[in-house]
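Below, in structure tokens: the form predicted alone, a single chain.
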Amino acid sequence: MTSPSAPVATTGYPWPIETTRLANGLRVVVSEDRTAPVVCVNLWYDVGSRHEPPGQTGFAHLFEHLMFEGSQHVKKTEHMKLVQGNGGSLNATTNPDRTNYFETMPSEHLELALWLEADRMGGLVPALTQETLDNQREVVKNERRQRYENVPYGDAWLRLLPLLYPEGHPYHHSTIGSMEDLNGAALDTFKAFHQQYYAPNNAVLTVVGDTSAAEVFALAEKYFGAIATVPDIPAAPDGSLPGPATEAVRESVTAKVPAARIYLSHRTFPFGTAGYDAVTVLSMVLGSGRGSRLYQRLADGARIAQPDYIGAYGVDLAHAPAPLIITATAKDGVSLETLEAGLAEVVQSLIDEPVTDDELNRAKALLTTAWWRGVSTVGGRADLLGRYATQFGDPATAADRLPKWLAVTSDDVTEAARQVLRPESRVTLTYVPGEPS
């Protein structure tokens, strides 16, 4: 078997992109693709958990639920029925940086999707009742129990964020937020949050698929054009940090888990920077798949880590140094101390041992495959263009990401490791089987 050769890409987005901005500030992005009679409508709102003021944590995520519960001209649960009943699919997601809402529909129903999104942008507040709010608060509480509290290691992300980012930093708390904040806020407080952030001048509407820019621009004006601009939308708190942490931090959790597990984490660089591109390649070399250093040395070599629960990945956050998370789960009979020593040794190897050509080419091949898989659907492309329009001001810059990954050198990876993987900047979170105290 021959070693992989280095992939080459001149662009990561070979489809056309056209943009406009309505008078009310709504940015509209269109990428025509007549391959199949489908379209994706995707709205990125520049509001995530990083925008939430003290006492309002979890609001952006709660609105991810409330936005499906009816608006001025759409009855409760009717949004889903109209999309799914016309052959479409839909969803929404929230992260620290943003919230997005999206539908993939047969292209003949493009106008329906745009009308639905416009109605909940401009008409959610009149339809929001105390009953709906109380119901969705309970849904979020149940989600917290199911996703974070009642599954092994489920609260790791909730624990890592406050260890990585200081009190008051916009990434210090998770999107699920505080149940005390959600329970304590009045209906009018939630309405005010929506009116402040869910505005045309704080959103990007992206449509990809079987349509034209002229058609989308006209429909956007028809349905969104009358929604008023919101002046003086508050910016998120400054996420800048003086540099890597200078003191290691540890937390140990005794819980009902099947085996000891370790999470090592470091703040790196913001997503979209050259430094984070190098960290992206670094994470593939370190912890992606059977050819990675972690797998080769701890699962196959020393046999101290479970092969299915070992890896490394970056969390692509754009407005502050994003975290790199490295994890391994101990095999039966392996002590936590042995696992941590082995994990630290492999992490240190990225500083001490240059990345080989085979490792680098493999990492780039994996990234290339992941990239083209991501843009193989109209939904993947719509989300990508919405991201780059929202976070970097120009959807066309999405085409640069893959070439920049492929331009990363072995020296770039070593330098990134030297800067961000120092033991004195490390967060260590361990889980030990046992009865919680």
Contents of the next structure:
Amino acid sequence: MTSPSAPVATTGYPWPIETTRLANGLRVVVSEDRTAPVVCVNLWYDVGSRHEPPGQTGFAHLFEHLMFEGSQHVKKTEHMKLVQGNGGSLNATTNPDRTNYFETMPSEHLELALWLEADRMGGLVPALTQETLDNQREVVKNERRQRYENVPYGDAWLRLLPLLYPEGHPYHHSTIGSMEDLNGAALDTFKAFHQQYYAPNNAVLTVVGDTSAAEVFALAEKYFGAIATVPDIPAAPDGSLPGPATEAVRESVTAKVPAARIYLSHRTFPFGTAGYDAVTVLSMVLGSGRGSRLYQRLADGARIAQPDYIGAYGVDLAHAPAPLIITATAKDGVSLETLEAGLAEVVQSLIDEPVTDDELNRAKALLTTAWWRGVSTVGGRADLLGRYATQFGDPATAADRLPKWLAVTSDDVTEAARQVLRPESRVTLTYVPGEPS
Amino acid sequence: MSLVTTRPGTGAARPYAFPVIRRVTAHGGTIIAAHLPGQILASALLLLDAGAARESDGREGTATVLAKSLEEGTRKRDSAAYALALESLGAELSPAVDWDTFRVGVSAPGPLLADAVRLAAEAARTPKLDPADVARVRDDEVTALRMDWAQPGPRADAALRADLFGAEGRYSRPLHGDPTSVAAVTVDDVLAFHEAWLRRPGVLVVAGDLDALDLAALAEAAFEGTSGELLEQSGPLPVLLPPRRRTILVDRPDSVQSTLRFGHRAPERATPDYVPMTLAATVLGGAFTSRLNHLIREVKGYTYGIRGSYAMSRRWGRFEVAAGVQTAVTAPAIRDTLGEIARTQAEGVTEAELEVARSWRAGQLSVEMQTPGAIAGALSTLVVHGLPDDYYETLRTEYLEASVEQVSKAAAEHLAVDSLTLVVEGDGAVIRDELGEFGELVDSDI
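Having seen the form predicted alone, please provide the structure of the form predicted in complex with its partner chain.
The next block holds the full complex; its first chain is the one shown before.
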């Protein structure tokens, strides 16, 4: 059996897409697919931790919690009860760029989902009480303990961000934010934050699945049409940077961890650019799968890294050069220095050794499967279209991403590596086992 | 201009149907395939009757070491060539071990699935298993387990399992073994496990657009060259409950949270009470608005999340509650949790709560079964537990028709708050004294 080259894809989105915009500025995206009796309703709000001014870090994420606690016509706890009690799955996430909310429902409950989303877009503030705020602040503190503080290496991302982005940059602080900021703010400050950013003209509503564009457009008008436009929403601070960092930065942590671990990180290009497409392919060649250079050379070859804990991945942020993160964990008896030298050598190989046809085909085949897996659910598709509508102004451009990945050449990867992976632009974060100092 | 004040009604529901199932028997094995028209990706999962239950005493983790050794090269190609061949199809191998089966899964674009299954079978049936490679994989697995056991949770899970299944041999030890048992696994153990169990045909479940898949070719790829009869199955274990509650402390100095794992034994997956038990657990701790999550997270703010559920395999089941709570509120969180379990056991569920649970569980059969991977998983449940092809349609109907009386009866019969083992993994120096109120307290030796 020969290994075939990656399958050709001329589009990454072979489903229909229809769009409209309500008079209040809400953009509506619909993609009909009658295969299964399910429908996903997804809202992207263009507000993330990058919008938070000093003293208000963690606000965007706290809102992700408050949005489930009731609104003008939806009682506290009713939101979850109505979605799950009608067969649906729901969640929400916050990152530096934006906040998204989504529920996949049996399609006969489409109208319910739209009503719930409209009520918390236009009617959250009257229902927001001090008791709810206090309770959800406690839940967020528990989230911080569970996800960042009580697990070995759990704070790596919190440490990497300020090393990657300078003071004052919109990506400098983490999404979970500062507990002092959350504690210090009054109820009215939170209400003002919602009134500022949770506006129809700052959101994209995407509906994918067992429905039609005509039905969704009419329902969007019915439920969201009355919500007022918010004028002059302030833009996030400018995230542009003059180029890669010019001085290497290092932080060494001694902590209760089971083995020495290294994170190398570089700022690359914003998600959505040709440069970031090359970095996406590069990260697969470098660190995804057993055929990657990191696995082949450090886990399988030199055997200095633990095979289960080695890899590289980009964090798909669109409003400033996005980070590439490379990580490896030392095997027993291997020193941090040995591991770091090995990692540096493999990273340097992307500049010095051209990517072979086999490596490139492997990377593209894995990206192809990952792409189709991502769009195999109505929820995956809705989030994708919401992203491209919010960040690039046109959901239909989502179809171009896979063909653009497949068009990346070996030279493109080398050129990207040459630009962004130089040692002098590197952030190095190391953990060694021991009592925290 | 204002928001619409009244909640909209429900539209017309489309009838529920699980994908059409086709079967092919060839080369000694069986393919069970679900048709998903228009899907670009396809998934295949080889199910072998070689779960962790077949491991020897003191060598728990043998099957996991074997699973991780399969990609260290085959009789045809070395590990680097194997990785390149498989990953160039866009596929990655996911060998996994559970209590009942050894599973080797692959997903790929439909036209490439047969090649991916051929490679998966090559690794499963004819791995090289060079002794030096197996020994290295074993050592790496010991290290990986130590990494995992440094997280909160695995030690508490092991302590609970040891207490609930202390008399049941293999079931008293962790699914993937522990650092000590894996370190004791020999190369011969791994070779013998492969020889005994992985050369049998087994079952291949497939999910994808069957119009574009050649099931005969898949059967040949999965089963050619295999031999062996179906293995005899052992019956379910009795549900033994201790006469009183006990608390086990797993010390984790300086921990900012206490990890709670409460449990007792319950019937196996094929129990006729499966539907009412599942609905009772959904009301107690399954849905976001469940009694436990509502009280402990939403009202008290003690946790980021708490869940209660039944976990079930072919021969046994157990009820379990899992949560991480802030260290300072460990005792109040335990008290409230026990209170909700006791209330559910004694008083059952209400119609309002059950209505949420019914509709959620029924709706999830559509909402959470959209992908080839999810459908392949659903098919594997049919295979492992001997359920009929129309099982999911029946299950949906049973969920929707379950009454308050049936579910309350299941709660009364299958919850036992006074027989719970309470495992608490946290900062012993801070929490030990307050754990005394919950019954006999012992220190875990794990």
